[in-house]
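Next up: a single chain in structure tokens, the form predicted on its own.
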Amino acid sequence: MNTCTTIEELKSTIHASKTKGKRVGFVPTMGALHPGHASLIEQAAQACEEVVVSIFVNPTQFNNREDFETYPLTIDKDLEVAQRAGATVVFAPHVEELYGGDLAVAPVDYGRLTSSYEGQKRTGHFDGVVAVVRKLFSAVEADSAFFGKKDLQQLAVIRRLAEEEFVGLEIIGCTLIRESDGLAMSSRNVRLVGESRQTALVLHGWLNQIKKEACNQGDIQTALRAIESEAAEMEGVELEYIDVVNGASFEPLHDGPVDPEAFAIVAAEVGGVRLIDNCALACS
């Protein structure tokens, strides 16, 4: 497995691969790799001969400085996880390599995709996401890029970016991976301590509750309001939003999840740790 820290090194490696006719897959990460990331790398390795994994904690997508400063850094372990999962190239640039000392990023307006839910709660977040992914896409020049569906709104934003600026790049959304008890895997989970780890399971429970209502053609809006009331009474939980949306447009579905792309989405702070989760409402 090759490790590159500069764009020049990376482009040289990718050019050599493409000259040999290899298909290039790309998995962008911020490190602190867990089995969810490994599943993305494994899927990329099944589809592509060259698999590039970027490890870069992007400072421009954190609207909370403390969140950036406390983000876990585990590069040695990350390299082991990436190689074991099938990565052939790791791109681990320094901030200056991507931003050149200028962390100012242009605002992005994709309508509801960037202004609602995560976009509303985390001012400037998607500006930073689009800025860094644009730089990474340009550097890697992949045939396919693999993203987890846990960050469902981010996935929709990235699809829009690719449609507008990277025609021909295939964006593949991969299954959300959960812990054995149902908690969505996240690099933030290590910060859940004591009772907070158990309390965090309530998010998955709420999503399952909404899905049950959807599959039974129940009153989803009433279920949402009941969950909001329940959350308001819980210690250690600060619900930011819970709703039902179209997973591609992030338009709210207030008249019920008849849309085959309907998803329940939730964000909350549990024990001071911000968590997000989602669940497709299509019934088998």
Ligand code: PAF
Contents of the next structure:
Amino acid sequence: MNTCTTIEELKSTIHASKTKGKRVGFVPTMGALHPGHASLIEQAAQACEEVVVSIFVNPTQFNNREDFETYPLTIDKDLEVAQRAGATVVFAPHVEELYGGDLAVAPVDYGRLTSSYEGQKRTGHFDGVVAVVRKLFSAVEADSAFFGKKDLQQLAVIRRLAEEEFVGLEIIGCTLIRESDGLAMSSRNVRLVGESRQTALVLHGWLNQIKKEACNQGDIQTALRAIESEAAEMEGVELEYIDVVNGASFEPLHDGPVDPEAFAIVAAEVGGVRLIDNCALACS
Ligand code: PAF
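Please give the corresponding structure for the form predicted in complex with the ligand, as opposed to the form predicted on its own shown earlier.
What follows is the entire complex, opening with the chain shown before.
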């Protein structure tokens, strides 16, 4: 596995593999790799001969300084996880390499995709995500890029970015991976200490409740309001939102039969750690 820290090194490695007719897959990450990331890399390795994994904690997408400063850094372990999962190149640039000296990013307006839910709760978050992913896409020039469906709204934003600016780049949304007890895997989970780890399971429980309601053609609105009331009574849990949306447009879906693209989405702080999760409502 090759490790590059500059765009120049990365481009020359990729150019060499493209000349040999290799298909290039790209998995962007902020490090602290867990089995969810490994599954993205494995999926990329099944489809592509060259698999680039970027490891870069992007300062411009954090709306909370403390979250950025405490973001887990585990580069040695990350290199092992990446290699074991099938990465052939790791791109781990320093902040100056991507941003020069200027961390100002342009605002992005994709309508509801960037203004609702995560966009509303985390001001400027998608501006930073789009800024860094644009830089990374331009540097890697991959054939396909792989993103986890845990960050469902981010995936929709990235699809829009690719449609507008990287025509021909295939964006692949990969299955959300859970711990055995149902907690969605996230690099932030290591910060769930003591009782918070157990309490965090409530997010998955709520999503299941909504799915059950949807599959029984029940009243989703009433279920959502009941969950909001339950959350308000819970200690150590700050519910930010819970809703049902179309997973591509992020338009809320409140009435009528369940849209095949319907997802229940949730964000909450548990023991001071911000978690998001989602679940497709299509019934099997
Ligand atoms: O999903 C993430 O880890 C990040 O938002 C991404 C896509 C790597 C951009 O920094």
